[in-house]
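In structure tokens, one chain follows: the form predicted alone.
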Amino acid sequence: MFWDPDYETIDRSELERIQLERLQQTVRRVATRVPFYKQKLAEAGVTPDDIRSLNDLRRLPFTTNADLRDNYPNGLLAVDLDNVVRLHTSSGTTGKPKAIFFSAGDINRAADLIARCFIMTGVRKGDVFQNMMTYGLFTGALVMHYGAEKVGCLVIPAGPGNSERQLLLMRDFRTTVIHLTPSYALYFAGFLGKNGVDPKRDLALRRAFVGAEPHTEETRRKIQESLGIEVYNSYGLSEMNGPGVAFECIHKTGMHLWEDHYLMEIVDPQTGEPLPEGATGELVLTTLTREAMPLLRYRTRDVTSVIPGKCPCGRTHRRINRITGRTDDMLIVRGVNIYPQQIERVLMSMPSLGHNYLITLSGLDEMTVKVELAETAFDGSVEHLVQLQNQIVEKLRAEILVKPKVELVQSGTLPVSEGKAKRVVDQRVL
């Protein structure tokens, strides 16, 4: 079932007439109505009217995450503020906050996107959603919560945390999908098992959409045996209207990003010039019908590659990979690059470990992996820890080419974040 078959299925020809239409309008709207996109274009050489196939995009400059602060708080306007309707922002870990501007049409576009991404994992009129993620500032829990209600779900705008709370509302209310940063799901399977609650038994779910932080296909099987249900990726930032920019069918086969909206490129990180398809490389959008806060070939900073081929489902948007980590997260370890995702695929894979744990960078370049133990991992045997604990070292420096140190905790010793966990600390002398 689709939400929109007439762009879902669209043909490719089709859809890249309608992508250059849309690239054009844009090109032309932020050239006329963004000081800064009209000093940039200037600088490049470039003019609207040089904008005649998909081909020329290379041609525009980039956008990154220091010129939406430099331009804090609504220097990349394209209307007027008295028609724009909402604020996003995005802190971010140092410097000025990102203001993301949305207009009406912005809103019920993105929407319309989340509708899409709804239909295309089952979802219907008549299930309960319940959304776990963060309401305010951050654009997850809003722009889900609007798409849900398009479909025309029971919204529960639960909010992140509160276990006790969230379980209660799943039980009243029959709950059948919810919302939620992998890092919880996991805490809340732990939580549910510590409570003697059997989720396939005992509550309605029968699906869940992860998003906010970069997890590993371990990450989903475990939430998805832990609690039962089918669990779907999705991808999206706040700059590019927040979730439903890419997300998962039903055959979980990468996730379709909306090229419609959104026209994505594949480029080299240190250089930004562009992959082939199926490359890995650092992810690129160009929106390409917002109004308020239009954005030319932003750099996301997320790694992941175009997946060749045709999805089963039929749907003619091309798919990406997860994200396998972002560009300023990647981790230089004695001179070795290492993602976090690296170490969390290795944890993840084995069922004596349990849901958390912590990276911390020390010293002049040490690394110490906590992680805690399965409930029922131990059985007493300090022998039984040395060993497990020596697997872990050998299929670490095997994934990441760097040998850690590891140590092993008790369930519950390590904190948990609410929002995105918190996975590296990096305390080095650097």
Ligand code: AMP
Given for the second form:
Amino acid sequence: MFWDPDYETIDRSELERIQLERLQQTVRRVATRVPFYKQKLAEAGVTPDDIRSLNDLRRLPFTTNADLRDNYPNGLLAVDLDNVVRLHTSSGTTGKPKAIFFSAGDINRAADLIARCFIMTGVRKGDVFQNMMTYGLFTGALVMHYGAEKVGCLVIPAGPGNSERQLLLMRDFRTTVIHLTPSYALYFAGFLGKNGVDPKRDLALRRAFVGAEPHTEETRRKIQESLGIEVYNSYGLSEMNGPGVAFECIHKTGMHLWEDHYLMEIVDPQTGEPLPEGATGELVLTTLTREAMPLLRYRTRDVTSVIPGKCPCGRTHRRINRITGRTDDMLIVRGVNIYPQQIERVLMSMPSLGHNYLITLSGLDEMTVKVELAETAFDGSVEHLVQLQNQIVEKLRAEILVKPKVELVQSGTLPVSEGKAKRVVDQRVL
Ligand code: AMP
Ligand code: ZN
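Could you output the structure for the form predicted together with the ligand, given that the previous block was the form predicted alone?
Starting with the chain above, the whole complex follows.
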């Protein structure tokens, strides 16, 4: 089943024709309406007429996170302010936020892409969608909300946190689909266990959409098993309208990236040079249909690769692999490059371990991994604990080539954040 079969299964050559047409329009619009791009294009020596094929994309300048901040608040707007109907921001950790503007058409198109994602994973009118993401300036909840309404779901705008209330809503309104961060999904699964709720017996849940933060296949498996549902990976970023950029279909073999709305490249994060298909690098996205705030070659800093070949679902939009992290997530510990996802993969594959972990870097270059035990793991014997601890240390050392300290803590004792999980605390004196 498709939401928009003509576009979802479009012939690649026809898709490329549309992409080129939309790219040309986008470049023309920003060249005339956005002084920042006018100047950038002039510096790069490119005019809109130079874009004659999709290969000319690489002649265009990149847009970075810093460009968005420098042009805060209105510098990247391509329409008059009275044609903007919604403002979102993406805050990051420091400094000014990034302002993201939507025209009415932008909202409608973003919701349409979410509708594709919902239908693609089997959600239908009549499903009950409990949205457990943060409502507010963050795009994650509202954009999904609009898409779910388009499909005809009953939408429960629950927001995150307050697990008792989530459970009450879920029970009383027979929620079938939830949308939440993977870290909250893990926590919530633990919460149900502690409260004696068996989701298969007591709830009507069938599916979860998880996104907004990097997570591993092992984490997905853990959520699926503990909630007894299908879990689909949902990728997006505020700069590209939020969720609905790429999403898994029922085959769960990578996320279809909607290429009629976003042009993708994978580049070498150091040099910015495009990499061959299948290679892992930084995802760069160009908006093709955005009115209020088109962006050229936006450096997402998300690391992934394109999966070659066709998907059995029949969609022709290429798939990207699970995001393994961000180019700026990488930790350097004692000279070794480590991605937090490597640690997560090890921890989440061990049945004796629970749902939450925290990596702390301290002193000169000490790494401590705190991890919660599974509810059922601890038989009370110290010997058992020490054995488990040593086993984790060894597994981690084999994966990341650095020997961390491991601390086992009781389930439910590590901090849980309402928004994106904070997995690394760096207190090093460098
Ligand atoms: P925001 O702009 O606040 O929505 O954050 C977007 C960022 O969240 C992306 O650039 C990614 O780094 C991360 N993100 C979103 N969805 C996923 C996902 N499914 N897997 C991994 N990272 C994700
Ligand atoms: Zn597919």
